[in-house]
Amino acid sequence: MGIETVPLGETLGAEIRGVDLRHRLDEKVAEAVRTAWHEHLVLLFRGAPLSDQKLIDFTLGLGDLEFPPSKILNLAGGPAIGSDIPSEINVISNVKENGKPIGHLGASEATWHTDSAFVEVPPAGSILHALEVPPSGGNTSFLNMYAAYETLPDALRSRIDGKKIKHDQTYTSAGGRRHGYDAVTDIREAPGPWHPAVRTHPETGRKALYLGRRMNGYVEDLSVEENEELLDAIWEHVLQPKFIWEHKWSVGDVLMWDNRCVMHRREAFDDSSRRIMHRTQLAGDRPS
């Protein structure tokens, strides 16, 4: 098939060469991509200028499509995304047209998070296509949650194994409060689903920490003080450089990552620069 896999990070990330995303994947190529994805968790395809339909076709070659979180939660009052954008596409952008944002998350930092962990059945994967990138900033970093769990000290593992974490729906990963949601004054009462703090990947069988986000994370049955102490200790372990790989974007890049075992963050960038990304999501299952 002429497919080459080039590892990029110490514990995750690989570039895939020899796959033309402008053409629908045949089953052998799709299986090779899925195998590489399960091994490396984050895959990079360089220089692939795609239409939205081609991005959707690529996603469908790997599984079922998931709709953006705004549609899953039936959110109103969101960005004024153009009618020419397919409903399966989530626009990530700081650009404004006629004074209104065309996408989500702006130019500020998007803190460490798992995409759409705040819904009952989160997506399995995210696929992000770079249409416009700023001259500096806006890099995306990824975190291997298999490795973070497997190296977790026994004392912390015994405290988190078997527990559930509530994933707050109120705020975005950029810290903005979603339209129609009240400010959270007690993390124990925040709206959102309960997911296992340690989930088993349905395809690889490996266990990974599933934290969602630090903001308003709440471990069941703990006091607020106990919760903050435990999560602070776990996050201190998780955010070791050896678990992280950072990607500097170029126009045409396509990245796909596994939300079941990977977290990511986006660094801030100059809001006077344009950044436009289009994202699709692969449907997943309820974490277990």
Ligand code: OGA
The other form holds:
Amino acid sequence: MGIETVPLGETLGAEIRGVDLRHRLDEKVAEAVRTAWHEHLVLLFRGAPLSDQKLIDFTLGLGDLEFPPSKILNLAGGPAIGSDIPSEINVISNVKENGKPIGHLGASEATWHTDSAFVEVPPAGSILHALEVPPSGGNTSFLNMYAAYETLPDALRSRIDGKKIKHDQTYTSAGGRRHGYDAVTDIREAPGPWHPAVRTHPETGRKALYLGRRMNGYVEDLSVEENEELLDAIWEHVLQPKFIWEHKWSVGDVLMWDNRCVMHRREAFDDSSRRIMHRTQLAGDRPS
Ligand code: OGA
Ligand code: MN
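Coords for the form predicted in complex with this ligand, given the form predicted alone:
Full assembly next; the chain just shown is listed first.
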């Protein structure tokens, strides 16, 4: 039996049926999944919860594994991740054990972002697997950055085409300052890599806006004032409901998104409920 693709959002998102994530994908199925991914940008697989090893095996069936950003940046002071969890797994959770967080991002909103744009070679994809979900809240939304770029008014497009943006490493998408980083007082001096504001997807050849996140984004050569005005105008265009699809999680869901052409946001939820997600990362190329 072949795989079935059921579109979910208007411009992105699709559920894939007929793939058993408990068994290593054969190359034919993997190719069909990659093709659907390039067309729909975010894929949903439903099923029973997987072990970390199964999640890693599924990821390896689709490409090379990347480590979580805390490991790439060699960050100290992060959550005390249990020693039985493989170092390729990124725990996203608000749960605390013995007073210490077991994962990242807590229960507050994670503002619009693309994963790890603050490293030189960000992951192509993120694969997030729900193990425990709150009864309400904590939905994750996705935004099609091809469509955002293609519909950008000419007056804005000509100001951002060919420019580089600096992506600050100091803060997480939930707003927390990373251990060992000083507060940013001048966005032009913030630590982090420069990436092209418009990148070409290496597989599809399509162009997408690559904004990382709004906070402390800095477009090369601009004054701080010009930067704020330009980025505010671009973000106002980007954050339109027609580019967005929102997912409400069920236990067992696996969502796989393409960081090269999608941004995402996680809404807040009640911190007295538990949410535990395990994430793997597909290795990517330097944005160009
Ligand atoms: C992530 C992230 C969103 C969520 O894992 O990169 O932003 O729904 N998480 O937890
Ligand atoms: Mn993220």
